[in-house]
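Okay, so here's just one chain, in structure tokens, the form predicted alone.
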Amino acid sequence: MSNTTFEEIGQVLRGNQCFAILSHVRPDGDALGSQLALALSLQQLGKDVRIWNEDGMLEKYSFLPRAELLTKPPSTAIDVDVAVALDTAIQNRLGTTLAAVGSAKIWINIDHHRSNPGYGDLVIIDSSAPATGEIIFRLIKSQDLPFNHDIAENLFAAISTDTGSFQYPKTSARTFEIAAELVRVGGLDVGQISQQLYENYPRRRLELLRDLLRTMRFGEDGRVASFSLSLKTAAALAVLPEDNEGLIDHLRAIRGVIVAVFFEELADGKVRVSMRSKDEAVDVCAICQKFGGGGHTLAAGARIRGSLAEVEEKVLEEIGEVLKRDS
């Protein structure tokens, strides 16, 4: 836990007016609920409040109580008192959520990310955490701020995707003892939330995988897996960005893997890399910022510039060293 308190987030929160709630681009479960239990608690607290993504609402996301206040950032900067990036370890993640807070009084960092660099004036990084959204639980908690069932959804929706369905390493007692508060408080039906979040995919999604396991490669005698997606895959099965989301995850499942690749090619001359480890010794988040980018022990990406082949050679090579010398 950084410096800054929960109490003195809180007094910023009902001693100002005006706020811009902000998360990364290609957001997950976590960045989107997190934005907006906090911007629904400020709502009740009769705060102006506006949530911004670059992306804006996911589809997959939509049900969300409140989504549609969840909107693309205007291309017209607007003042506010105060800027909220939320689950975002490098602040230019926020992408042109920057450009639309023209100014800002004071701007807060919450996040879960321990490659996160402390950027703000108020900061609370807990790498402990293994969602942003438990960290939303405790502040509006501790700070007795509004909290309703819609608030309880969105918080569920964000800590459960990014525990895995509460299965990765860093879920705790403490995640368990929250998730259950807020299907207690917030009168959850938590089999409608759940089918939702991981029965309800769009057909092209299950097309797209289809094509990826036909890129699938092994290396390092079955330890390290991978698979890729090119722009012109991407056209022609029409799927969008948010149609990635867990799909490395098979990857991950399989006996004897031990790192896990997604390369994605993009229209900037760039290739999005996700990366997924099993195992500590194999920091993920190390090797991706030796690319720019970051993230956690056992989950964290990059974007790096390159063709397709040349990045998955770079990126390769760069685990087996890895594994090498851990082995």
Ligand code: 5GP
The other form holds:
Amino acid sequence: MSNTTFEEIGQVLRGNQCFAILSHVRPDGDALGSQLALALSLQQLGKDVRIWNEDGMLEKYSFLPRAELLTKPPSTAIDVDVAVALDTAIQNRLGTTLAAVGSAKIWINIDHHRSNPGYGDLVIIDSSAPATGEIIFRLIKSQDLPFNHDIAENLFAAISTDTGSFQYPKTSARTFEIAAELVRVGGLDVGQISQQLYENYPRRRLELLRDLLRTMRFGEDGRVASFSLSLKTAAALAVLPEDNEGLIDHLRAIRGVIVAVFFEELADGKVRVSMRSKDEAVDVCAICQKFGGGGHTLAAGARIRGSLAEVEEKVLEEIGEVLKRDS
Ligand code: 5GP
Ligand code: MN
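I've shown you the form predicted alone. Could you give me the structure of the form predicted in complex with the named molecule?
So here's everything in the complex, that chain up top.
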């Protein structure tokens, strides 16, 4: 599966009229920011653009410029010329937006997940990019597509969140150069955006963290740390799914921890597993793929059928095996 060129994608974007811009369920800042940025650029070109996510716009990201344009998909399918999947490692993670696209002449798939199999007609998978937002910036720039303050702010939020505020290992000189250009040309206020992203959490998120820390466990001589969230606790604290984004970083930040795991009981009889590694030799994407998930070498996830206790046991055992073998 080989990548297409930005030129070819640029031609398709310019040569068609009706677009649906989609991303994955349980979206993060990279998903939502990338969707809005590409959509706003296309709108400036005079295109008809629909921006759909199964979960709609999250409260947490509703400060993003033109956030109101991103909605849940309609229940009856709509035909478009071009459907674009962003930041979505596997097509079924598009959730209900997939069925909302009736017919599309062309499917474009732009992503930075190594595990992406390359579904669609025109594909750009760049696993060296720390965020899909970085690829969207390069597309806009190289094809001379419209760019303005609102697009810049959405891309900055995408890149900032997916790099853990420019900290994760894939953060490169190019990432800083792109961020600098977003700030300079887009006229961004970094302090203000960062405050919206990182200093504006609802109190219940910290209450959730307090409960999660009570369930914290260590294994493999302190190299594995995990905590878990039951449906009961989630209901008692009235947490939203988005509240737990980033809480796993508290486990990763512990000295000696190589693998951090977050288990979240879901209402459909599955458990959402979120995994982080601090060592390239311990590939959590490969571990998650064993359970039907995917992601990146150092950050991956899966949804696994079973009770919280069953899934915890299975997954922690597999991590133990890998640690014994690979590190
Ligand atoms: P998170 O732990 O933040 O939910 O996800 C970490 C990374 O793993 C993300 O890049 C995400 O796309 C990927 N990921 C999370 N859950 C799943 C899943 O169930 N299936 C696949 N294929 N990837 C996932
Ligand atoms: Mn991403």
